[in-house]
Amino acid sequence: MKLTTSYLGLELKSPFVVGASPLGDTLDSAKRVEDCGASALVMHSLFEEQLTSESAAVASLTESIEESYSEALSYFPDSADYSLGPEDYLNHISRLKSHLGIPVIASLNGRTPGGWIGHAKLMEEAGADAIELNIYEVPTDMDESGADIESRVLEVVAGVREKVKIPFAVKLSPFYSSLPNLAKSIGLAGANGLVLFNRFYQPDLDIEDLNVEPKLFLSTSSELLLRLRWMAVLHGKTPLSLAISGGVHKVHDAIKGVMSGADVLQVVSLILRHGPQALDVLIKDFTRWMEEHDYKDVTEMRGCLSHRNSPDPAAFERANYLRVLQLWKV
């Protein structure tokens, strides 16, 4: 039974990767997920705001927020709130590399071009096998077009490519006007892969104290459907490596992810809920399912239900929308 896969040019023992999370913050937890079968580990992100905290750009940003709503300043975490500062993060990359036998993928989270991108080079020098560039932005400016936002994404991607030789993937949200076109442009700008998708954490409203409260919920299998659709659309149409992030909790989730076209499946919430042993169970269940269905190699499964290979490609398009609306009968 062959589970090996290629992702960002890295040869991995299986498609099961531990995604960006606190699971890589200590050597002990990183070793535990490796022992339970993780084929690679993505570290939690270093944020643009961390790396530019002393710059005029952030000072200007906080000043503009203060003018409009002073309480909003509380949303910027203190430096002590970050689990690892920039220097500690680089040292931790080296520590993980010296103790783990699996690839270590560093992570940068930002939205604007700038000097913070130079930290990608430091991550490379610290020993990272690859980088995950996490593009997280909530547009609020009514004068800024979608084209402006996508142009900024591509500028950030090109800036990282200019700094490093190691491969990197771009982690996107699903909220772009033409995701396939953006994927093509990201590849041309120098990226090696895409991760679908970033999870937007929605704030809640406190109607008594009139506050906006941050909320964090772990993912569920229901979130997988959006990722399956776009993975299926992109598979076979781009040379980029493709990863699913969010919604993989059960063996059937993992099978669907691979059949839609994913090279790797990033798992986090399952492990946070049930511990690293849940990953070991998931991989064993996946292997057992392959044996029961006479798959000898994971590549035989990959993309068999993608848009390109599906017996009903219209199911991923508008026709399916029309069909679904007729299923509910009063």
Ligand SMILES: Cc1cc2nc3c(=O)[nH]c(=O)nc-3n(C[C@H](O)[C@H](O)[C@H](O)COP(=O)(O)O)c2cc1C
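Keep in mind it's a predicted model, so treat the numbers as computed, not measured. Numbering follows the first chain given and starts at 1. Rigid core (definition): largest C-alpha set, two forms, superposition within 1.5 Å. First, how it differs from the form predicted together with the named molecule.
After superposing the rigid core, the C-alpha of E11 moves by less than 2 Å between the two forms.
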Given for the second form:
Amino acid sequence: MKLTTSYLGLELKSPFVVGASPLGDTLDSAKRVEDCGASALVMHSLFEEQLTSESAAVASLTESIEESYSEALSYFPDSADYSLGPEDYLNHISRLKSHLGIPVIASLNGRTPGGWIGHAKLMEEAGADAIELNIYEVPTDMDESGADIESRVLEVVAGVREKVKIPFAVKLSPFYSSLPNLAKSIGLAGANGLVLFNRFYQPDLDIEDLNVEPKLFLSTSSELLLRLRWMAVLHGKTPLSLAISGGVHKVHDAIKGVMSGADVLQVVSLILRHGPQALDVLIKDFTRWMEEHDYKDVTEMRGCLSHRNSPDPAAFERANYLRVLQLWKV
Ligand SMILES: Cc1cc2nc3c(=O)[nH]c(=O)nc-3n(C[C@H](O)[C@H](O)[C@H](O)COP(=O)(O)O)c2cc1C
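Taking the form predicted on its own as the starting point, write out the structure of the form predicted together with the named molecule.
Every chain and every other molecule in the complex is listed next, the one we just looked at coming first.
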């Protein structure tokens, strides 16, 4: 069975990639996911704040930081709390590259254009095969429009393109008013792929201590549905490589991901919950399912349930919406 897949111009042995997470933080765990079949590994993100707080520390020797800025910085963990600082991160890319046979994708997380983007070049020089640019932000400014936010995203994308020759994907949140249009603009700004989606970590409220409690739950398959919808919308309309990140746990999730149009399925929660062996089981189940259903390769299956074959995708979505509401009987 041919599982080979092209993603960001990289030839991968299967669509199963280990997504950005602590799973690449040690050589031992990176080797274990490779041994269990991962076709590429995305490292955890290096954050804009890690790169700019170093510059801010230097700046603080010569000038006082504005009150509001130092308050904003206090929301972030100390640089010692991040698992790898910027220098260590680059060394870790080289270490992973010399010990793994699979492509290593470095991850940069930020939201504003700025000098930190230059770090993409250092990641390339350290040997990263590709970069994942993780754009994470929650809009809170009443005066900033959706168009303002999108043009900032595009500036960051163009900034990374200017710095590196290696391919890079943009990991987005689902909350944009027209994802297809943004996807097109991201491609024109120079990105090679899109990852759908970033997960929003939704803090809970502690009503006794009057505090906000950060919470990180591992995903379940229910999160896949949002990804399937948007993957089906984008497949066949863009030259960008497309990855699903979020909710791939079972063989049917993986099959649906490819049928909706994904080139690659990124997996994290499954492995964090059950260990790297669960990835091996998933890939074997996936291969068996394809054999049983007479598919000769993943290309044959890819996108068969996308909007590609729908003459009027918007009407199709409206019709499904009406149908699902009318199905409910009291
Ligand atoms: C412990 C943990 C750490 C993560 N760290 C990162 C990160 O550094 N950068 C990033 O883009 N995504 C990060 N993610 C998100 C994952 O890459 C992935 O998008 C998300 O977990 C959804 O995939 P899943 O359903 O397979 O878990 C992290 C997720 C977890 C659970």
